[in-house]
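Shown next as structure tokens: one chain only, the form predicted alone.
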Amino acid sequence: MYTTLSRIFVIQGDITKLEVDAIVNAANSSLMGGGGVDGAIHRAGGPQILAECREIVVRKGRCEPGNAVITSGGNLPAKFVVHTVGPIWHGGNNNEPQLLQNAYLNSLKLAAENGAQTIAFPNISTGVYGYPKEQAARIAVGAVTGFLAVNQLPKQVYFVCFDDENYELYRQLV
């Protein structure tokens, strides 16, 4: 039986380059790509990513912060690439909390419905959304710990991280 922590790791570098059941990508409610991490992501998978993204917005509409959607993970080695929104930074009287957790957990929940044994996450909302990295960290382990405990899938969890920071941070908290 493995612990929650034990299902947790932490890493550096770029989430484009792993070879998991699937990547999250911090999109924005529009899922037509933008800047860093989404930004990557679009480009390292191709256009059959943006392909699915608009067939998701005819059907669905846009993409809500705190909520999550799954296409293919195009010519990425992921399988799957889970887009979720995660909040802009308002000062955190905003339901941001709430919010960030959310995309944590609905992302969790997409991938293990998918079939997905491993999930990795970029550091969601604090690049240029600018939520706090300490506080958004927190919230990420804390969803994905409690998540983790109530769930079989997905068996590992990765947090990537690209900048010295969010390695810090997440690795003292995991």
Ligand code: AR6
Contents of the next structure:
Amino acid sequence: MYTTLSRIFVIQGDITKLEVDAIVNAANSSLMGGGGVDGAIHRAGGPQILAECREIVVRKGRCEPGNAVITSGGNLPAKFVVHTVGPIWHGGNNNEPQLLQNAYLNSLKLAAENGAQTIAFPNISTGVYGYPKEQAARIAVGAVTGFLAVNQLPKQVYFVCFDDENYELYRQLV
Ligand code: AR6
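Could the form predicted together with the named molecule be shown next, to go alongside the form predicted alone?
Every component of the complex follows; first up is the chain already shown.
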């Protein structure tokens, strides 16, 4: 049996390159793609991912902040993409911490339900959505640690940091 922290890894790089069961996309509520990591995932994964997102929107509507949906990985090395929507930072008194925590927890739950043994997260909401990086990192690590303590899947979680500041923050926290 692993201890929780030994199941968490911090790496720096491009999440689209990872050979894990699931990568998480920091999407927006339309699920129709965008910039940042969302743009990178759709570019690398090809049109199949967007087609599946379209079907989901037709069936269930938009993806509200804190929620998550799952598609195949298209041309990515990952089997699945979990699309979640983080909160836009409006100063911190608009339920941002809870919504960010929900984005992590609902992504983990959906990945586990689909049998994912390994999952990789980007630093949700810390780009275009403007969430302060240290606060976001604390929420991310807290949510993942809490989930792993009471769930066997995913077996391993990767925090994939793109910028140096996030990488340093996560290395200190984990
Ligand atoms: N791999 C890993 N991390 C990345 C990559 C990559 N290839 N590219 C960027 N990042 P952002 P948000 C990091 O802006 O703040 C989109 O337009 C980046 O350095 O992608 O949740 C969506 O459609 C940052 O740390 O997502 C939404 O409209 C982190 O990913 C909106 O942006 C998240 O930055 C969502 O904003």
